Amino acid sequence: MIYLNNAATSYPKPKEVQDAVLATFNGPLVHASRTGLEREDDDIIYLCRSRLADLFNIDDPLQIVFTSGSTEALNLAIKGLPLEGSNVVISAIEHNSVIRPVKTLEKEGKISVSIVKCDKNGYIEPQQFAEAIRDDTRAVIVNHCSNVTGVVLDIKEIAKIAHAAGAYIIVDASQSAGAVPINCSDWEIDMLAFTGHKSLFGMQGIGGLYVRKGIDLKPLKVGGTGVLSEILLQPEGFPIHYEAGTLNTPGIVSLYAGVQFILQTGLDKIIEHKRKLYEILFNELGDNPDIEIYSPLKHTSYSNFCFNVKGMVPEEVGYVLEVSFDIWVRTGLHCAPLILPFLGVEPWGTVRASHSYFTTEEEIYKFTEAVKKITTIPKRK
């Protein structure tokens, strides 16, 4: 098998992560410092947080939430914030963890929704957000990286934008955490959403929200936190008032291993292996006149290869792809709908290759080839 969906969830995990997880069962995972807020050396909690926090470029680690993944992050985001009686910006780019929870809100009456359009690979000059904002907006929610062409927008500038103009820069990473540098300290990020088991190598099921000092956050839930239960009311300060409930320590620890694997391996490595492979796609593919690409030559993560055969809906490509090559990759909308006009791909959506670190060139060769002989069957009129 040949598996090219890795911006759905990465695979495989490094070893390391494989092993740190099957740790976990082999003891009890309580942990009296659950919450964070205590800092042995062995709090795999704490130390999680910490390597994040190098990672992003985030001051203090306690000021990141572990949550489920990005859905609940940007939920906790979005409900969160006082938005009432506000704008919010998003953009075309969105995917539905941004998108649901914003068009909710608009339909109960409480916010109105404005969205910045992309162009044909989904990419958006921050000056296009500063004409997008309104006197009464609140609240500008980016995709950092598109979860279908792979383009990456400039935050920094966007950040800018939104601040000039009194509203909250809520950056999702779930694309770029792991595969492009992020810098929250320096973008002046007031949150960022991130999820464990993409570019970050984690399993499913663990992400986390970083929340910039001094915002006032409305926690999603409240519940047991396993310390100071003496308090009938949700515990305040960070992390501890966001995170009712069981953790999930194993998606912790596998989040902590696979970001440890990060750092150690260096992302500018991984960055320039799949720079490599982007390379690979575009000069075996990039010419043929059967083939539409969509994602960019610049300003992307080099992770996402988004395109189709002509003549050919999506899913025919992927049935192909699967049952003939053993190859695997994601067909159709991406959970991102508001980009399908800009591409000029409705209704059926696209084909999304979307290769890791651990992808090598002879897998990528196997795949063009394999696209050249899809490109080559013959067509219905």
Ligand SMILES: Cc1ncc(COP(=O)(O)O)c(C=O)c1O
The other form holds:
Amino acid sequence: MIYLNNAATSYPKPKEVQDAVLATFNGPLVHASRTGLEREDDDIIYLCRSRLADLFNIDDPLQIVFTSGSTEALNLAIKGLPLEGSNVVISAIEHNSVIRPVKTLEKEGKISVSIVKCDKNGYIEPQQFAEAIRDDTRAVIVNHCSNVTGVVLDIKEIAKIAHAAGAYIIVDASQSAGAVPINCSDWEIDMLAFTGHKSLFGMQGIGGLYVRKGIDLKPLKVGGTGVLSEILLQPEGFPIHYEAGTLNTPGIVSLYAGVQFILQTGLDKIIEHKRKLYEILFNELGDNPDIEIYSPLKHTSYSNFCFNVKGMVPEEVGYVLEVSFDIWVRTGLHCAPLILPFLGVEPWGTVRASHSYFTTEEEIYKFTEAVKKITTIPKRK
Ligand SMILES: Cc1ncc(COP(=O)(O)O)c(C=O)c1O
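Please supply the corresponding structure for the form predicted in complex with the ligand (the preceding block corresponds to the form predicted on its own).
Full assembly next; the chain just shown is listed first.
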């Protein structure tokens, strides 16, 4: 099997991640943080926050809250802020994990939502956010990297624009975390949502939200914390105020090992490998008149190759790739319906091939040869 669906979930995971998760079965999963000693150096929960803080340049690791993934992190950010009566700006490249929470609040009459348009690759100039912001805009929520085309936005500039208007900047880093440099301190990000199972090489069901110090956020859930049990309300302070219930320790262990792998390998090396594969994809398929490509040559994570074969719906291409060539891609709308009209791909969406650090050049050539063969299939009139 050639796996090119890493934007959905990464496979394979580094050996270090597999070993670390297996080792969690070797003893009871009780940890220091639940005895109030999270700063201990051998506490895997704190170590994981700490490595994430290194990767995202966050000053205080305890400002990172663990969640089940980006979806929960984004729900926490969006529902936790006092946004009632305000306007929220999002973009056309958002995933449903942003669109649905804000659209639900809009339907309940609590907020209004403005959507910033993108170009035919998904790119949005920072200035377009300035034009969309209104006097009552209190938050700009933006996807750092499109899960459809792989386009990457200039978060530092967008954050400056949001702050100049007195709005929070909330970043969906689901696709960019572990794939593109992220600098929460320098870019002055207010909240950053990430998920563990994509380019961070962790398991499904773990992710988190970084929250800048001083932001008043309501928790999504309250309950047991393992410490301060005598208090009848959720204990204050980060991260405990937001982490009710037993944490997903195996997930956190996997995330720690995944982030360690990235830091030890070097993000630059990972990006360079993917850039080389991206170059092959464009060299082999870029000029093919039977293929429409939606991924950009610049402002890119080099991780997604988003395309259609002219005269075929994406599902047909995905089916042939899987059944005839044993190549796994993703087809359809990719949970990002707002981008469709800008790419000109309504109603069927696109085919997305997403490689990883573990994808080989040979696999990419097999994929491009398969796509070339598919373009020769006689089309329906
Ligand atoms: C851009 C983007 N945002 C949010 C999510 C949601 O992540 P999760 O399902 O891990 O919560 C995804 C996952 O596909 C994504 O690609």
